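A lone chain, given as structure tokens: the form predicted on its own.
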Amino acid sequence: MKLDNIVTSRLTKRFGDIVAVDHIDLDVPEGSIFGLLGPNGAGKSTTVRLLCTLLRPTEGEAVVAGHNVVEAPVEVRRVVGVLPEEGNHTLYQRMTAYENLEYFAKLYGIPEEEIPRRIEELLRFMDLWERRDDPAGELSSGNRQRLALCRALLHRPKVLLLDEPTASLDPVAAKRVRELILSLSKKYGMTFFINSHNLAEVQRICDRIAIIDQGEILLAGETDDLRSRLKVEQVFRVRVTNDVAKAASVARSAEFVREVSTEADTIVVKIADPSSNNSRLMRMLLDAGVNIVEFSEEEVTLEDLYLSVIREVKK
């Protein structure tokens, strides 16, 4: 049976009159990939700092892998790996990739005879073995982020806390980091706690999410369940080769289409419950003789999701 690897109860952090984290309750099962989603300033980074014992709670408690963050901070540090926001900037730039990991392995207290094997295993897993002698400062931002992940994994933590792991990365590097998180989860069964303001990223890799704003948890649960239950209106772009006005008229006639606009050879539609209604709209357009070239999805914005959350909470 899987246990909860991270549990918080009314966890609170105040800085003077500012409440950064406001009585939050979280349960993160062992081996899951959990996403804490919210805008900048919502309280995500403060939550991670509380969980890794860099900050002490004002109220409430948090337990990580069976250890209370206040009563047993040293034990917590032994079982967690941390990748801070833009963790690639926390490496020693003049030291090689190998030297960075060797240095941190000694700080972690890893047995001397174990260090070379662990470093090689991680660098090979991250496709960085051929770059082991390159100074960290000469690596690309994506490779530096992967090296920072190696550092966080050196002591084989049970829980990995990642603060905006793909921030400032180009799309290719960000995709690679997401793939690595999924691979690590599958290979080692680690519990991942990921902070992000990127909804699309969270939807791709997290099996559970919580939405935080102004220090409060607005909603939490399994990703697929929340997405289907909230029925977020999503925007789609439909490019056609013939009558755009006709395509727009057909779309407007559908009861599940909330908004329609046109841009050159494209209609832009906002659809309620897209998982159920995308195929219905496409069939309506095809039956009307509209030739569809492309049917693409725009990422749901945080604003869209928050509006949906607020509507749900007020029901």
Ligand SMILES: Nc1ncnc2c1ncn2[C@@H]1O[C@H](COP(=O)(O)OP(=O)(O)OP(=O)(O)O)[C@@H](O)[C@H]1O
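Residue numbers count along the first chain shown, from 1. Heads up, when I say rigid core I mean the largest set of C-alphas that superpose within 1.5 Å between the two forms. Everything numeric in this text was worked out from a predicted model, so none of it was measured. Compared with the form predicted in complex with the named molecule:
- Once the cores line up, the CA of Pro39 ends up less than 2 angstroms apart between these two forms.
- For Gly289, the Cα coordinates differ by 2 angstroms or more between these two forms after the core has been superposed.
- The Cα position of Ser140 differs by less than 2 Å between these two forms after fitting on the rigid core.
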The other form holds:
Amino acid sequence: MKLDNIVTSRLTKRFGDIVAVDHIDLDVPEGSIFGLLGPNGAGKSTTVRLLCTLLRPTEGEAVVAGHNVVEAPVEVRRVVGVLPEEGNHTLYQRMTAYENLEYFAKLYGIPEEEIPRRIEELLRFMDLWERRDDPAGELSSGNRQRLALCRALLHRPKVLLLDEPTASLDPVAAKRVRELILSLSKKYGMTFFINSHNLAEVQRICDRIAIIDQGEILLAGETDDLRSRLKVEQVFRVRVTNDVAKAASVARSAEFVREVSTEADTIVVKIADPSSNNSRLMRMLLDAGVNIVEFSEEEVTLEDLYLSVIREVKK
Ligand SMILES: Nc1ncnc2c1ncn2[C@@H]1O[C@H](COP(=O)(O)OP(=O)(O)OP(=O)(O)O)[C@@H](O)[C@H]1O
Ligand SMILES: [Mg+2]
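Same protein, the form predicted in complex with the named molecule this time rather than the form predicted on its own?
Now the full complex is given, and it begins with the chain already shown.
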């Protein structure tokens, strides 16, 4: 049976009048990749800081890998690895990649004879071995972030807390970090807790998601469930080879189509409940003699998601 690796119950953190984290209940099963999704100021970083014992809860409890964050902070720190917000600022910019890891390995009390082997394994895993003698400050931001990840992994944590691991990266470097997270999860099976404000990212890598806003969890569940439950109105682009105006008027006549606009040879449509309505629209267009060459989905924005979450919560 899989145990829950992170459990919070009514976990709360106040800063004066601000309730940054407001009575949240979370369960993160062992070995899962969990995403805490929310806009700026929602309480994501505060939650991570509570889980890694950097902050003390005002109220409520959190247990990480069986250890209570208030009663057993030393044990918690031993089993968690943290990539803080702006994680690469925690590296020494003038020390080389290798020296940074050596320094932190000693700080963590990793046995001296074990250190070189562990550093080499991590640097190779992250594709940084060739960069080992470069000063951290001279690495690209993607490589620096991967080095910060190595740092978080040095003591072989059971739980990794990653605070916006791709926020400052370009799309290619961000993709590489996501791939590494997935292969780390596959190879070592640790539990991941990932903060993000990027819905597409969370949907791609997390098997469970909780949505937080103003310190409160609005909704939580398995990624696939949430996707189908929320019935987000999604935007699709339909590229046609013949009559764009006709395609647009057919789309406008469908009761499940919310908005239609045209761009050159493409109609852009917002569709309610796309899992059942996409094929209906496609059939209507084909029946009207429209020639479809491409039917693609635009990524749902966080704003779209919030609107549908709020609708769902109010039901
Ligand atoms: N040390 C602190 N003192 C006072 N207020 C704080 C402190 N840390 C966070 N807050 C407040 O708590 C709320 C939640 O902040 P938090 O940093 O957890 O949000 P976040 O979801 O990580 O946001 P972001 O996406 O911007 O990183 C915000 O209103 C923030 O201003
Ligand atoms: Mg934050």
